[in-house]
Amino acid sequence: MKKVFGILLLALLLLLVACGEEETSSEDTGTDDAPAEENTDESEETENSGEEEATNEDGISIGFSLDTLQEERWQRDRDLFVSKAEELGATVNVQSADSDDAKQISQAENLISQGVDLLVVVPHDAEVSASIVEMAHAEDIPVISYDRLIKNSEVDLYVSFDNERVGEMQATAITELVPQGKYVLIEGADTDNNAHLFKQGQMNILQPLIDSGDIEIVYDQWTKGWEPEEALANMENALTSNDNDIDAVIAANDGTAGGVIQALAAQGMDGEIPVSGQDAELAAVQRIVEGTQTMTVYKPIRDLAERVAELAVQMANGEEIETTTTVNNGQIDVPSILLDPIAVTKDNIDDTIIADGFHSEEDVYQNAD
């Protein structure tokens, strides 16, 4: 009894030992899987991180700050822009500011804190935008000013085109319909650059005219944010103070022409008061053709986007650019690349306008008689 009493005792410790070592076994191999586990993990997101900073680090990213989105021209700048960046291997992120100063400076604010490489810039006002520059100088970004011209700061390059050169065609166009005669001027916002090289270049034609008594300016006033309302209003203005007698308007834009040919309407003188304008919006070319509007200055946006967003790449990417000129802003002289304009009245439509594909012949013509 005894014996089988130690037999029996002797099996329950050996079975006692045997499931001590699986259990000990169990945690053991638990315990190696989970470091496994955690390794494999932190492998795979050291892989994944490497290969976004590989990306931020290799694409092009490029900062677009335009005054406005709410003209027909603006969104074309857009559309041109980011194609073509996009094209040569860079993101863009675009950003409206509604006209408002406050709110581009905070938008470039913005666009400098995500790490754009650079920073192309449509100012609103020219003076106040100086700031952008200073702050994008600050992380070493770049700053193309397009289009318009960034005073009294130390901006990169000025892409645009010879604005002087707009307005010597505006005012061409009218004085040999009108060499003689009571003119009105409504120019575009006293804010922007552009706005100024404008009637300078219209000065440049008129001012002899002007000195000989050919011409007498019976009003003259700019266009506060280029608004059409703001325009109407001036030219009612200019009406009423005038007794209507007036021979011909000077328009900086499209849009301020339209709303001259509206005030115009009002009082049965539009088509017979002849009318500039500029930047080829399609209802400044069909005004054109159906006579309300004389002529407008065409500037091929798609050789100004295009060529901006190429000069962008290569100036993120640190390569030197040539330039053609300079533009003096009040503090430097600003290394610039100057495009033509083109003068566009009903004769030469078809062959500028529509042979670049501007607008279609069909949405030119679709109010025509």
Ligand code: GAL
Second form
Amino acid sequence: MKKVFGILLLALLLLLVACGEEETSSEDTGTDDAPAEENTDESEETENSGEEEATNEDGISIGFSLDTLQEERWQRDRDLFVSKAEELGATVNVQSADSDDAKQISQAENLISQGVDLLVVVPHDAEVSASIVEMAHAEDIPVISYDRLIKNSEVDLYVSFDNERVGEMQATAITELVPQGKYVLIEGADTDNNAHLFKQGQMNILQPLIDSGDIEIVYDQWTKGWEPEEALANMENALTSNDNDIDAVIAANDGTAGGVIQALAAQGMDGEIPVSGQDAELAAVQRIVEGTQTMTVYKPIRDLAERVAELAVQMANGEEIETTTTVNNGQIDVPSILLDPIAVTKDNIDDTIIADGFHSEEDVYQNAD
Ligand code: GAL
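If the structure you just shared is the form predicted on its own, then what does the corresponding form predicted in complex with the ligand look like?
Let us now look at the entire complex, which starts with that chain.
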């Protein structure tokens, strides 16, 4: 009798322990996934958890620090870069800073302390981000300036498009349609070195016409954070302060062009006033088809993203890399590669954006009559 009772008690105890063990494992699993989950709010994307990198000791680990994922193009840059880098055997930890300098610096610090082999940075602020290069170099980690230049630092490589040429293309397209008249300039974020290059390119074309008195700049404003809402507000100010008496708008990218066209539409002027853009965003290409936006500048992002992924893996492996030019960033002549942008109007959308598969014909012409 006692023996039976003993066996029953033991069985019961084992059962209890088994139940206790089950609880712990889901927690564990939870914990393992949780950090990743915790990390994956909209603005902070970690493509790979630390563990994965641990298993990929021999492979290259790259930290990709982006200013923002606000514009369509940055999501494309991220996806194309990550898939090319992974194809080359590297792992990529992507961080997006939501246009916040402090966040970008602390994310970079984090990536450096995680021991990445190389950092690729799209800086929010051309000057402030110099501290990221210093931190990385203190740990012998090379830094690539992606699309936007990091100023006043010993950055190792700069790869972008010819951004002054972008500005020239914008002003050329608009001055061909409006060789005389009153112009509004809705520029990019003045924290972004590219915004200054775009403007320089525009002024290369506009200045002679200003000097000859053919055109007059009646409003000129940077757009904080490249935000379309800011561009909308600035354009409303431009219209109000000029009693709607304006003839053309040079907007630095498609996001700001969208804000400008919204303000023009509110005055019944959309489609009458030529407006430039950049980035070949789908909504902008559709506006070009509809006739409310005049042009955009298409930058084949795949060429940029895949080129930088290849160079990043080469540099992380300590290999020599080939560059085509240098760009002075206020401290050094940075080894650089500048790719060619393409001006797009309704006449060459098919041969450029659609031919490249950047957007489908169906999407581009979905609102067309
Ligand atoms: C610039 C970039 C443009 C545009 C803008 C807003 O630096 O070259 O393509 O998207 O940022 O993010």
